[in-house]
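Single chain ahead, by itself, as structure tokens, in the form predicted on its own.
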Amino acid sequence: MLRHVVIWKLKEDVADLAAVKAGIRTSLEGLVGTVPGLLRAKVYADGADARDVLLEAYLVSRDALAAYAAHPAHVAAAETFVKPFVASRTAFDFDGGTELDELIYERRSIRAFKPEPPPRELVDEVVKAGLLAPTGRNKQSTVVIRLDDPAIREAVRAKNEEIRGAPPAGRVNDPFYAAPVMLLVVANKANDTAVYDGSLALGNMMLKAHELGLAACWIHRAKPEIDSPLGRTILDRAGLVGDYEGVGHLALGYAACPLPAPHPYNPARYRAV
């Protein structure tokens, strides 16, 4: 895969910027599926200098990129809604994925955290991730919990400790790792892909988490945790009734650690009937 960015610097005499911005990102991002090799296309036009406009575009190979540029569609859009109005142009290419190739390939459990918490714009950020996540029928039955109160925190690392048992050989008592952040996910069992939401939420919130420089553990047990009376008390306390499942922690914060390097993933999980 190739990443292709051009920055362009606009005119000072371009009377209308928006009308021109708006119609670099429609004819730009409007060739994927008409120009083949150009798998994805953004224009990005509110930098700090109004007149930059950047886009980035990511193609298969860079014979695709050389047959982006002399496609009559791209011709078109090029010579009507960029050029006449372009003062300079810059462009870079990269060989590799994209960033959420990146993040994929990345991104690690972590099970050593600083003391000190993130910022609760960034929590909220990994949240948010969360509840964007996929639902069956758009349902919406993820609920993301906060757990901030010091005796909460402390029941839930209690319970865990005795759904859990004696840690793992190398592993330290703490079920949570010290993570001065823990999220609980759970799920209106009203809806039969209750599980199956939460752990999409779950999922996308180890990658956002990644993304933001914060690192994330799926600490599991909730389930027996959410069944019990502390559970009751938990979905009490956040304002939540019926019947909700418990599908997973999130421990949250920053490494204690160096992120431990990526396994190779085995191929032949990858079948065909």
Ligand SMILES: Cc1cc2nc3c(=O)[nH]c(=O)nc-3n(C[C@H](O)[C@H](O)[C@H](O)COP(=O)(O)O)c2cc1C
Second form
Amino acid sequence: MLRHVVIWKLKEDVADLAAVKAGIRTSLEGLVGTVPGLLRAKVYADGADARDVLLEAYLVSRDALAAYAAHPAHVAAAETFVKPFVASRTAFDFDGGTELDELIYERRSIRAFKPEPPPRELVDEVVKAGLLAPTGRNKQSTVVIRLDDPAIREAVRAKNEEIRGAPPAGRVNDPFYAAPVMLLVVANKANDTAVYDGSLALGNMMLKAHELGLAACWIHRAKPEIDSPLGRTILDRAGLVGDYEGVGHLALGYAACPLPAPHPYNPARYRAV
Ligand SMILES: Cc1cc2nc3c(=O)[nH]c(=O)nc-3n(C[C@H](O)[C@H](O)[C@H](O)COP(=O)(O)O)c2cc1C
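Moving from the form predicted on its own to the form predicted in complex with the ligand:
The complete assembly is shown below, putting the previous chain first.
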């Protein structure tokens, strides 16, 4: 994949900057789906200098960039909406995937945390990413509960130890690896997609955590925990009425170890019939 970044400085005599910027944005972003090999195009025009406009595009290859440059739809957009208004242009092209590619590739489960908690705003961002995950029929069945109360945290830790038994070889005894933040994802059983919904939420949260420089690990056993009297206490304390499925926990914080290398995946897991 190729990242193609262009920075334009608009001419001093452009009077209606907003209209010109809108024209650049609409015409260039609209090329996705028209120009083969153009995967994504985003125009940013809210920088400190009102005359700066930036295009960030992703193309499948350098050959696709050459084809994009010559494509009639791109030429027409450039001639009509960009060139007449531009004083100068700088471009960068570099190999590499999108940030999401990198995050998906690099993310790993971390099982050693620093004691310092991350700022609340970052935790909130992680939770928001979970709440934005798709849910069956958009019933938004998932709820994320941040476990703040030291007594609840200790009870959850102990319950998980009890359910798990002895730790797997080479792992510390604490099922949450002393993570300073403990999140619990539950989903309303009234929705038959509850477990799927909650799993997607946790997937989003792990990726978001990695993007924000945080470490995370899915900690299981939320189902038996929520089905126990402790679970009812937690649901009651969170103000949740009704039947909830415990989907999983997220141990969250700053890593106290280096990020392990990415996992290879078995390509035979992709089939077609
Ligand atoms: C459904 C599910 C349950 C998991 N439960 C635990 C757990 O209880 N404790 C733990 O240390 N890791 C747990 N993990 C993390 C997996 O062990 C880990 O994702 C897997 O080994 C792949 O490693 P990676 O996440 O670094 O790619 C769980 C992951 C998933 C998806």
